[in-house]
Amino acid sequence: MAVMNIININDTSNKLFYIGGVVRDELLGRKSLDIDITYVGNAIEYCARFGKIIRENPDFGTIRVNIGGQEVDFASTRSESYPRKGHLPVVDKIGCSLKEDVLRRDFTINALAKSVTTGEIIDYTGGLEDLKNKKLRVLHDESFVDDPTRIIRGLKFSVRFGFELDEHTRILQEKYLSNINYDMSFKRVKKELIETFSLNSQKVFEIFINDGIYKLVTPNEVKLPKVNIEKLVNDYAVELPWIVYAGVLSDLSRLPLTKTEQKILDDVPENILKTDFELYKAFENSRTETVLLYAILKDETGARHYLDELRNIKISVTGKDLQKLGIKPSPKYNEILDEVLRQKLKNPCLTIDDEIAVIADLFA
């Protein structure tokens, strides 16, 4: 963690720390991409005397500054409750101690500090226990109950550094995943399964049903399908892996998706599609994440034909083409140009020559 050195700080209050994702990758030997400093009291006021402010947040005590041409991130010590048992906490100190500042934190690994001027680490909750036994832990018994995302959250972290849950956690997870308060901020839960799905790992999908955090998304009962659904992305690269994972649970009703997302999933055929030209014509205005989706929910021999064999395939005459030849334009049009489709997806080779055969053929 050179970060103090680039921006040259120098704090002799020993009141800079990192905290979280930051220090638990260090002791993981991960490389970290944050770098975030908790200040103990409030930061906004610490960091007056730095550079030119680039964004700030009173309300959480939080701000970026530029330090010597580099962005920096600090945020204040502060303590918080849930007045809303599964919304955003509320701050209710800003410049609290830096034991309160960790007690709000999700999980025992992710509650370490590191003095930014001595390099102490500094556990309050047994987090450097559980890094070496590799176990997830919850700060608190009513942690999932306040937010529900630290679920999905905890499957993420278990996947990414081979960590299980310590028992009384899964006990606590089960408990609360068997009586689900679905009032909560489903914002939140959908940034958290982007970020865990985006991962694009079969493990985490097949812990997320099996262990029924799906519940999380709709009480409706969901089956793990028989389709390798990281295979299936791997082999398609697509823009929106989530919404692949994601759509398996048909419901994402409580979810804010956007109107691309939204039409990502209504775009896939009830129906399996038993001709070349009924996965076309599906198709052809669709996104790869649609077809993906077909592929796990119906068809996925079918779906497969489409993307590697059929999706380049085009027809060459257009509506100028067919009023060269005498033919007045009409709904008729779309008729023709389709029999033209059938018979260049059973020809893919057919010329523009020979398309217009075919349409010379139909008025013979």
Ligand code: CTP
Contents of the next structure:
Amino acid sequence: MAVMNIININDTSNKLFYIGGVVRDELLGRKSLDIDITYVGNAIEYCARFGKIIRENPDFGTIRVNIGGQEVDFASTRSESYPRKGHLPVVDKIGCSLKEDVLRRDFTINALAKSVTTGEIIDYTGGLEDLKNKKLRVLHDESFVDDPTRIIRGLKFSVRFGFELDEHTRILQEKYLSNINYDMSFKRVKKELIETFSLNSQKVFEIFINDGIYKLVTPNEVKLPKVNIEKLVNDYAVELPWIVYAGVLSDLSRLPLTKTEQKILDDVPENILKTDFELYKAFENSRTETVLLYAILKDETGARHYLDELRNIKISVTGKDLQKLGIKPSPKYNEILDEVLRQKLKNPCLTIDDEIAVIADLFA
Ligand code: CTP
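Can I have the other form now, the form predicted together with the named molecule, not the form predicted alone?
Up next: the whole complex, starting with the chain shown before.
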């Protein structure tokens, strides 16, 4: 309740409704990530009276305004259809009825509305009953065909709230996953994967693999790795936990990856690295996400050894020291410094003088 009340709108029209996640979260007693408000009619025209307009998108009938220092998003009620299944819907009508607006949504628990004026909950689809029974139910049989990302959203909500797919919804999901149309928006798939895997939950990942949800990304078979990814990610903080989960799939080529994300995948060594020197050299210019993927796919012990010990070891001598020792600059420098590194990995206590002694030995 607290979240909703911070927006002070004096509305007497009974045309403004909190909608979607914010209503669901309030009923579950959870803090909402964002507040969505819909206006039954054209929100852009209606909100003009609220003061400062920050931005508006007439194609979708959405507008952001500043009310008493707070930025709030308003949407017009709108109906949508999916002429291209799996891609962004097109808006058919702006200013439709509240009922038509909620019927375009993903699950019944996300199709609840609450009047800003009276506080009444409007439930056209049985969302209240499903909230009570902890069920995720789609609103119609074509829901996953229209928008397959809803399968990933279902996984996210089921684990976040401890809910289950209702039986018919599960059958629809299985039906879709056994006959996927890969002509879909992978930008949307990626966005949902990032949100879902950022929960950093082993349970999410196990369902993702065991229920075949991964097939949305690649038809290549995937086995559940033995390593507990959640524990690994908790042990070694990473900026992009989602790629550590998603990277377990051998083929992410359909997803629009950034250069950084692609490099994380490309840097994972194909073979098991046998020596400390090999581990060090393989990972010294890689991100931790790469090392975690190596842990999952190849060798957890080696990866942890690198992250816990090896990566903290640094040799002290530099090319400049080699010059001072009278060694002419050449590609040999790398070989010399690598030999110092080999010795230092065996004995991390070596001082700079010890390192110089190692070099002297090389030329003895
Ligand atoms: N929605 C949908 N289909 C999608 C994405 C969103 O029907 N593929 C609808 C749902 O009704 C959802 C609303 O749009 O409640 C807002 O979407 P979003 O902000 O992504 O979801 P929330 O339910 O607010 O969830 P979260 O708490 O994760 O923000």
